[in-house]
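First, one chain by itself in structure tokens, the form predicted alone.
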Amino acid sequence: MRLRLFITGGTGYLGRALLRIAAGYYVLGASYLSQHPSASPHIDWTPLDVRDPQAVRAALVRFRPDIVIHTAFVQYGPDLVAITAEGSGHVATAAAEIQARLIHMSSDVIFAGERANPYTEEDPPDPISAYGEAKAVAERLVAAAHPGAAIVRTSLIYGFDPIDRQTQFALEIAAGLRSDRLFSDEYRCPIYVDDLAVALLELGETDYAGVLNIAGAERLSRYEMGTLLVRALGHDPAKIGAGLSADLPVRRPRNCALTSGRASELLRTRLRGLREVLAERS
């Protein structure tokens, strides 16, 4: 009997790979979006607002699933805390009412990012921006309802079909298109988003609880990381000019490295690193 999965965020990013990979589920997926892709055989649709406690308990006690991976997010807006923070609450909450299984997506912008070490899941969170702020309560509100949740914290998610926002940005730079430059001194572990969404269903079907770290393997600046990317994508990456985010009047989280070694002791799915990534598509 195939396991019935719930995600929300479904046409997100990470959502939309994870509907993709997920064959061997009965899935609903759930957006706050009227529009849903066309329906495959395995998943159902449903229109959510996670700012809507009673929706949200309605739409898990329909469905019952076994797993939730709860993806749903904005980063920033008027919304940020009632959809971020309070929202992944409410997606606690029920579903510990009906006893699922809960993966929570978390981030690596919860620290401030001013230390040379890599952070582990011991370290609590320091944020300096709003969108990490609302992470972090995000964190203490599922925790709080839901003890046997694994709150995962990630990093940069790339990938290539469709190509991320990431990558895109580092395009139309390249291309001319934008004047922007990529800061060479902000530090993070991007994952490639199959890799992602396949450590996640895995780790769906175990029973780890608390904070995981599942981040890429390489620790990369966002200049060095959006060159890459372009030059894999078979396009000159002169253009790209590196820039430092210590200029800014505002400021920003520079290493939020994460060592993911905990993860690649509990799962079979490999955390590759970008370069790793790369050189297997080439």
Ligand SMILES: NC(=O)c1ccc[n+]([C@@H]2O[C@H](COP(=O)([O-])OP(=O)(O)OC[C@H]3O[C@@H](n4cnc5c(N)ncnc54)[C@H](OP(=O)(O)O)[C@@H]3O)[C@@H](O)[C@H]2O)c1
The other form holds:
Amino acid sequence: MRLRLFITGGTGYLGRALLRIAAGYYVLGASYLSQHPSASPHIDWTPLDVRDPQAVRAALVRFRPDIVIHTAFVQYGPDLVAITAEGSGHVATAAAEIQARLIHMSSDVIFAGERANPYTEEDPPDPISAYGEAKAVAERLVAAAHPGAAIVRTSLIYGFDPIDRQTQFALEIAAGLRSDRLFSDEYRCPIYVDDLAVALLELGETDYAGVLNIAGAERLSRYEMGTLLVRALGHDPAKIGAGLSADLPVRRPRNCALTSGRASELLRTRLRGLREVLAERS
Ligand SMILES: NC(=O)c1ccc[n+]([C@@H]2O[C@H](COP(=O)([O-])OP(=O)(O)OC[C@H]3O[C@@H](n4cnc5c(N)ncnc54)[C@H](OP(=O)(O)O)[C@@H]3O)[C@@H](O)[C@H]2O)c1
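Structure of the form predicted in complex with the ligand (previous: the form predicted alone):
Next comes the full complex, and the chain you just saw is listed first.
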């Protein structure tokens, strides 16, 4: 029998990748403001606002998922805390009540990014942005409401079909449509969306509880990442200038590299670095 999988943020970048590969599951995708695709034999849709605890509970009680993957969030705006932090708590509370497995998506920007070594699962959050703070609060709320949940810290997510936001931004600079620079002193471990989605489904069928880093194997600056992707997509990156995050008046997390050794031991899915993904794609 197919496992029942509930995906919040089913209309988002990661949510759509999960839906593309979840053919073996019976899936309920949740949308918020975006129009969702039509239902198919194994995918249904429901509207959901994660700020509403009763609506979250009703959706989960009705669908009775075996696994919940919570990707929904916002990065900015007046509802940042209500959606990204408190909404995660509502999802965790409802998932715990129906004893569903929960995978909660967190981020590397829960860290200040001021140290030389990559962050491990043991490192406590020390956010320096409102978004990082909201994701750190979300981790605490999820862990308290659902101690069996897996809290996945990931990095910049990229992909080709469709192209992700970061790569689209770099393509627009390369095309001379914007004059922004890409930071050569902000380091991350970008992950290919398909690798991440496969790893999350695999993790969903384990009972791993607590924080798990799932990021790409290669540490790159935003400048390196943008130029590599633009070139791989057949465009000239010459117009992409490098800038320094350190020169900005606002402090930004600079070295948020994550070590994903534990995930690599736990999961069969390979968490490839960007150059490896590009080499295997060409
Ligand atoms: N993208 C990255 O590079 C990156 C890096 C690190 C961590 N992450 C984490 O990975 C997860 C997925 O990121 P993503 O880039 O795939 O996100 P995304 O494309 O921005 O999608 C966000 C999703 O959240 C939904 N949403 C927003 N407000 C909501 C609300 N009030 N109630 C219910 N749903 C709501 C949106 O629904 P509608 O579209 O229907 O409005 C959308 O489906 C997030 O938790 C993020 O923190 C992402």
